[in-house]
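One chain is shown next in structure tokens, namely the form predicted on its own.
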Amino acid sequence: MPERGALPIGVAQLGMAALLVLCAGAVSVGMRLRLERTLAIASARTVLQLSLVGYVLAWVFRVESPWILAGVLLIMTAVAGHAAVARSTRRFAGAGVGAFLTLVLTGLVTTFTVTGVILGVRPWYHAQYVVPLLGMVLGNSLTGVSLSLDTLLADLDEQRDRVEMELALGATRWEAARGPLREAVRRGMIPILNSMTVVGIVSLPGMMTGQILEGADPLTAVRYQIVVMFMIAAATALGCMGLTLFVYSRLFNERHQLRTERIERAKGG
């Protein structure tokens, strides 16, 4: 019988794994992509960031303090909100705050629903469950939120004449914005829908793979992954809707006017 549980990985194994990055470096050199420096920096950051996270999480799990956990969750969400806005080619004053508040609300609601209601974790704020689950929610939903933000701002900016014409002809701000809002949420949902379509056939998600490597029954790992995929889908949908409504409230005033002058193009966008 093969040994159950994940095999230990030492420094030597990590060194051999690092050699795999040389394959990417060889491609860059061979095709003159000039990405060698970027690849080296990204690899170093991967090692440093994950190592730091490993030590921090080990301490957080050991202490099991709700206040420390709250601080960790807020930091994770703040970074995710910043990343969501940074990926957009357009932005406006307050976009970062809107993304942060949206991810806090949708991320925590869906995560604690899973830990406290679906899985029945006791206590419901048990860090060993909350931190990795929220991490998966944020890692996936920020992509959808960023796409929604970019799509909505681009549509309102590029289709300003059409929107203003509808407003001038008597349409309310909601009637004029409804089309761009719907398209933005739809675009934001595409990545998670694509993932759900091919999961288990084309890809084996990280959580499921990790449980199987630890020796868990594959059917148990599958059930956990199903819960996670549904959780991510809900968080993404709510996040996209929440942020687009926030943008709507900031760019349309009570006099049913579109404030496109508040939209700014990101540097390099």
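Numbering follows the first chain given and starts at 1. Computed from a prediction, not measured in an experiment: that's the story for all the values here. We call the rigid core whatever largest set of C-alpha positions still superposes within 1.5 Å between the two forms. What changes on going to the form predicted in complex with the partner chain:
Considering the chain's movement between these two forms as two rigid blocks, Ser65 travels independently of Ala44, in the other block.
A rotation of 12 degrees carries the smaller rigid part relative to the larger between these two forms, according to C-alpha superpositions.
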The other form holds:
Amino acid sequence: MPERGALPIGVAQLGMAALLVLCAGAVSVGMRLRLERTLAIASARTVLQLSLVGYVLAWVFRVESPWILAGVLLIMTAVAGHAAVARSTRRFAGAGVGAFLTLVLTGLVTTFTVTGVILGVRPWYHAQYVVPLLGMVLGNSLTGVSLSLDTLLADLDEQRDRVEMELALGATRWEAARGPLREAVRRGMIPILNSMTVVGIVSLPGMMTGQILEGADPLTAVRYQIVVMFMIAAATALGCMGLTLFVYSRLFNERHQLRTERIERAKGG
Amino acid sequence: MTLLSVRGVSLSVPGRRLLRDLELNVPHAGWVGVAGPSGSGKTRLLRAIAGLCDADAGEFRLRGTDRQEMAYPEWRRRVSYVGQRAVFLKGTVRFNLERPFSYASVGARFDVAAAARELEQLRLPRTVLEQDARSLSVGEQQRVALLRTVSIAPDVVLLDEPTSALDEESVSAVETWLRARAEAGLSGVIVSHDATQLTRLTTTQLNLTDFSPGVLGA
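With the form predicted on its own already on screen, would you show the form predicted in complex with the partner chain?
Expanding to the full complex; the earlier chain stays at the top.
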């Protein structure tokens, strides 16, 4: 029987790990990359942010309050929604709210399906499962959703003539928008499809690595990872679809007109 | 009998009034020319009539039926706008000509033989059907786009500088073709810089400067 549980990491071990970063810093100094300052700040941020998250998670897991958990989930989703829109080179009024609502819907639905139905966690909102799973869902579907958003807004903005040409020939807004919508969802799905294709061969996912380091049976870790990949794929697909439909509903009106004047280019975009 | 009637139309762009209280009537098989200096709102007017953008005010009727009582795609299938710059989807001319027939509002089948005949009347060889639409010259594209709209059998076509990219011979081919369509019952509104073209093709003309807010009340 392999030994269960992660090997404890003390301050001394953390200090030794810091030596690895110092090596990287030495390379930077030696080659005059001038990255040592950025590297120091990034390392400090890593320690600070992760420690904070560690304390917050420990507290959330301990108090076991559904309200506090709901607050944490909403904050996570709001940050993800903001990031999805912030990465896009174009935006429109209501894009942030749309991204947030889409992620709330798709992220929470897939996460709770996994905890409540597939894993059968009791209660289904058990924070120890919900928080890390939602974190993985949001972190990954965020990339897809922002790609979709960016693709669609760029398409409608730059190819306005093409959409209007179809409208002028009697196409409904749906007939005219179908092509760009489909392309946007397709583009958003590519990253997750790529990682599903190479998973295990090129990269070992962080969660699976963590479980194996912790002493879990690789086969168990693999099953967890499969569930997680499927969960992320579903959340990404639903998220991309949800957000493109939201954009569609905002940029086409009931008179089947395209309202590209609602699209703004982000600063520096 | 009036086929298309446009009444009390006011148009503006942000910060500027373009047109005020414009009236325009297109009789059955009749053609109306619209002239006016650049920036007077000619394109906006055609787009507003097609319902591609909103007018500040105005009433639009086709055979007496108000546009509000009709679905916009249906209205645009009957009152169809052809932009000055032809736009195509990626694909062959044939694909692009066939495309509108996939819309619910266009309840007909694409007739490729008829399309080939029409192309020849427009001085385009039928071999362009299999060419990439976006690789054609601007003048060729303009004629293909015109055919694409006319082939969905609209009641009224709204043509925005339909021959701006054509040489003399093609202009006269297009004009002959349009006159034949008119004899077959097609109506239209034409915007053109070329006053002689408007007199050749249309029976009534209006100048948008008469409806600019500046001269109102004069």
